[in-house]
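This document opens with one chain alone, in structure tokens, the form predicted on its own.
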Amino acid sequence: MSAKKKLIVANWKMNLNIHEASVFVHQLAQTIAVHRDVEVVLAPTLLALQSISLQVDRRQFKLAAQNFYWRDFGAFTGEVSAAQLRGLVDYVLVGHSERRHVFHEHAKDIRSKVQAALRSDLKPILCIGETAHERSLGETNGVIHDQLLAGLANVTSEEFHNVVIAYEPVWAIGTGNNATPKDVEKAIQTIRRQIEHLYGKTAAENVRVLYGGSVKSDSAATYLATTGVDGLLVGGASLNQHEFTTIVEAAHHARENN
């Protein structure tokens, strides 16, 4: 696991216009040193992702899409699919707790989204991760399995190496009522049993595991030191030139430590 790349995922979420975007961008660009043990992917919004794909020097960022639908192509008015989406971005977010508990996805949409990405060749990350109710009645490895299992189910093993999975607590996202480190060791490693179970162990321990719920700089070097931690989704920090970058800093820094 030592040798995998960290992946930091910047989730601008419906924020800054094209020309915001654009200039934020730009001075992304001037910050963020291009390191090999470091992959950083954008998501900004849909409006603005192909005015960035054409901006981008895509060896210092990949692109990732917020959303899309399922289907291929079709009579879906206002809605983009994964198949256009491709040659844009690399990634695609699937699953994020807004999308469930905001828009009310179910299982069966995530699960689709999935197999789409993978079959437009886009590496789907999915967000997993329970309330405060459910962690109040000890139930994080229940959520944790049936939340995977949806997401995963037609998914082959041939397939799942383009998977990404990110563990984002939904009582930690915005609150300032952070996981702690011990939380996030415990929830990665009923994650890869899990994905022991379905895929086995060389893919349990060769998947890129998440973390994302209320990073900032200051947190973002103890979560990458966490046991399991391959990268970080991050959210408000990410629309911070200082902020960001110096949490892709930290990611060198594990790397480098590990």
Contents of the next structure:
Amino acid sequence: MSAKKKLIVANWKMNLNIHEASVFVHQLAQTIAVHRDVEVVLAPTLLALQSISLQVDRRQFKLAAQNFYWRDFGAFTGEVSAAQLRGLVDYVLVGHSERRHVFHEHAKDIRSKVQAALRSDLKPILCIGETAHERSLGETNGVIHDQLLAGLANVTSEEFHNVVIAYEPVWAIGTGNNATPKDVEKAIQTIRRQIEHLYGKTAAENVRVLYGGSVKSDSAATYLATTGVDGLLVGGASLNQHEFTTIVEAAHHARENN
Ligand code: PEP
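Alternate state requested, the form predicted in complex with ligand PEP (shown: the form predicted on its own):
Up next: the whole complex, starting with the chain shown before.
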């Protein structure tokens, strides 16, 4: 299998205003080295995307939108489409647990967003994962199966090259509850098995699968060394310069582990 770049995504959520985001990007640019084997993606507030896109060196940082609406244009007051984000960002988050559980996005919305992203040449990072309740009922594999099937419906093999999957158990996001490497390895095995079923063995090996859920500088290396993990989706720790810089360095030092 060809070596894959590690992918480290910073999800700043609804934190930092335009000025603060710009100052923080400036600080990160001082400490995050450009490594050929690591791709670093920043997902700031939508408001800051335009200014940050002019500020960053795209070899150092790529950009992602945290959210968008699935229609391309039209009378949808307050919304921003993937078509409008084209050229500004490389990636978009889709199906993040906060979108699913706080904003009640359903499978149909998520499927439409994946398709809208691909239509506009943006790479969707499709986030999937079970809640604590689902986990307690032993439904982790079933949730992964359903969320993948729903999110990827109508995605062709050719389009699938541009899809990234993030396994983010809901109970681990923003809680400080760490999934064990064994949990993560098993879930990612399930993901790749299903991708193989849908798109074939090569696609299953090549798709980038991230882990996300309370990753910090002291746990990053362990997750990155876990079989099947190609990178990390980082929330809270991505708002701290030292933490995030250390996580990117851990990705550079991680070995290919599929
Ligand atoms: C996230 O926002 O996707 C996330 C994983 O957050 P945290 O790292 O804070 O758990």
